[in-house]
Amino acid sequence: MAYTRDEIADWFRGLQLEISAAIEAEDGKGRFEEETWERPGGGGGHTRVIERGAVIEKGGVNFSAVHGTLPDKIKSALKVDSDAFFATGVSIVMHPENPHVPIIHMNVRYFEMNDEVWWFGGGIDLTPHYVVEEDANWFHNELKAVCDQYDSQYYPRFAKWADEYFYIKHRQESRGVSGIFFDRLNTQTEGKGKAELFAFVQDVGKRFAPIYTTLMRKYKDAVYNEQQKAWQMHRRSRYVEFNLVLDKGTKFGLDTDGRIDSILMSLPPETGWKYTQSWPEGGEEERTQHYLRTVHVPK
């Protein structure tokens, strides 16, 4: 089946609503507020934000379908010749109140210039404030199970790609426990048709809610103290640095005149940068720092 760009966009919009409902059900208190917006150059989207929930302090599940003329800067970065473009997808970030609940991010997307030039991209990554290796391994096994349904090389290939992508070079540490990341998947690169590639992206998208609601449920009632909240703010600062300095999605949104509030939805409600900050020797903060600087780093 040859999916049209509108059919793909419709599916992404449905995914946004399904994930929102699952997060609301697990949170038990917070509710998403939706704002519909239009992009002056063409298209628009629906921004859905949840704030001050029982588990989620701030989170967003955003859908967009935009089109128009591609800026020269983006054309050069993508190494394409055509001016016309269409891009659609869902982007998600969840910032929890409890420092024992991890931050999570997912993006699944489709980009098209014409009938011959198109591709899928996306991925999921997990950013715990405190790394629990059992959870990290479980998370990766969940992603591997999805990948293995389509290609035995997808997981090792996309996990390595994630390690490289979600690496904060100026801090020499991973943003979190990584995950999978993929981009520009099309018939030429994968030897698979659009329907099969879209099915893979769909299954990645559908794994988000079961994965994250499991982690929400596991840690939402965990007790925490002031030091752990301070560490959470420290870890959030690293997340902000990555998104503002290195994230390609943020850059694409800004360069294509996307809606700024939706683009920066990924930022936490509060964080902080202290000039100097120390943590107890041998403590969980130090252990997490060591993990982030030694495990999911580019090889």
Second form
Number of protein chains: 2
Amino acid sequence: MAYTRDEIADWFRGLQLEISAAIEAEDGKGRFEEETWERPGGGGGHTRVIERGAVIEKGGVNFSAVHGTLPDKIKSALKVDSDAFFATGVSIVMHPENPHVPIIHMNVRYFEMNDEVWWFGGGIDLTPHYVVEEDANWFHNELKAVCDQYDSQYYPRFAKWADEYFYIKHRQESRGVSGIFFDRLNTQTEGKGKAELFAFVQDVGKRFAPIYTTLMRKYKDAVYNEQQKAWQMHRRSRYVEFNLVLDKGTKFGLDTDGRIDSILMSLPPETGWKYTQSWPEGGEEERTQHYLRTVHVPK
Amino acid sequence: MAYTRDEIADWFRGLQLEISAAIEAEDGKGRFEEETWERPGGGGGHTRVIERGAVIEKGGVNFSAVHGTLPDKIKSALKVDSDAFFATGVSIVMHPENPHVPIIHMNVRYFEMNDEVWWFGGGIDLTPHYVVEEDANWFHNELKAVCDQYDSQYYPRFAKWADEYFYIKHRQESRGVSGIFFDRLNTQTEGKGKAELFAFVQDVGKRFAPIYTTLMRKYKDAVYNEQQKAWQMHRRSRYVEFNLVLDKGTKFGLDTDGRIDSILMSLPPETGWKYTQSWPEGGEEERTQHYLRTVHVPK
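How about the form predicted together with another copy of the chain, since we already have the form predicted alone?
And the full complex, kicking off with our chain again.
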């Protein structure tokens, strides 16, 4: 079955609503506020933001479906000939209040120039303030289970891609425990039809809520102290650096005059860059730091 | 007199020490800590950071003198043929504790490829959390007085350049009340010798301490409330966006594998991105917002 771009967009919009409902239910207090916006160049979206919840301090689940003409800068970056484009997807970032609950990010997207030139992309990665290896392994196994239903090469290939993508080169550390990342999947690259590739992307999207609500539930009542809160502020500052310096979605948004508040909803509600800051020798902060500098470093 | 690159670097190092001493004296409590570093590719610097002072919450006065081989990316961005380079300068950013004291930034620098190809650059701009027009005008007059000693075209030309440079396009607002910015000044562009251009850059550098200590003194005891502190966090978040997304010095530093802690010392000790935040109608926050969206917008 050949999905139209509108059918794909409608499915993504449904995913946005499903994920927001699941997060609200687990949070128990925060509610998503929705804003609907139009893009002057064509299309628009629904931005859903939750703030000051019981678990989520700030989070966004954004849906957009935009079309128009690509700026030359993007056209050459994407190496495409035509400049008419359509792009739709869902983007999520959650910043929890409790430093024991990890930050999470997911994006699933579809891009189309015309009937022949289209692709899917996406990714999901986890950024614990404190790495718990058991959770990191479980998270990767969840993603592997989704990938393995489609292609035994997907997990190793997309996990490696994530290690490369979510690496903060100027800090020589990973953003977190990585995950999967993929882009420009189409029939030429994968030998699979649009329906099958869309099914894979749908399954990635559907796995988000069960994964994250499990982690919310597991850690939302964990006790934390001031030092752990300070460490969370520090880890969040690296998240800002990644998003503003390296993230391609952010760049694409800024370069196509996207809705700025929706693009930058990924940034944390509170953070900071202290110059002098030290963490106890042999403590959990050092252990996480070591993990980030060694485990998911691109080969 | 033909200055050598080492003489220029030594003068900049002296300026760093003079400015740190003046800020310490005005702060009364904070002391600069100095770290000396070497760049693997050649050269090094002295990073001086003040934290948790009575007036300055976090600030850096950095000196560096580096040399080596330019990465291709920078070479083509600078449109230069050769790839051996020498660069020296002083960079300053001050984040005060009190939202009535403005953030300030200055950079003065010298870049050299060989005896024939060299230039000076620099800039100074003021970012009040609350714009006080009287101070903004005084600040501009101070800069104009320095410029006018050298060329009557300098102030209008460099103030316009600053309006363009310090504009946050994706927010459609200026970073602050602007100031002056100039780059690649040399004999070909200015019809002035190296000694005269260096004298101009020196005078810009020497004007920094009297300007900023005057503003520190004027506002350090001003009373502020929680809302003003929240507005400061908000304005600081825009400062982060400018530095990580737009600032050329930051990009140059990241692309040449500069010392990351020195490059990013410009980032504020505490900030945050709230999604929903409102300010009283007709209040001082709205007035500053309006100023930033109208007064220094590039023509």
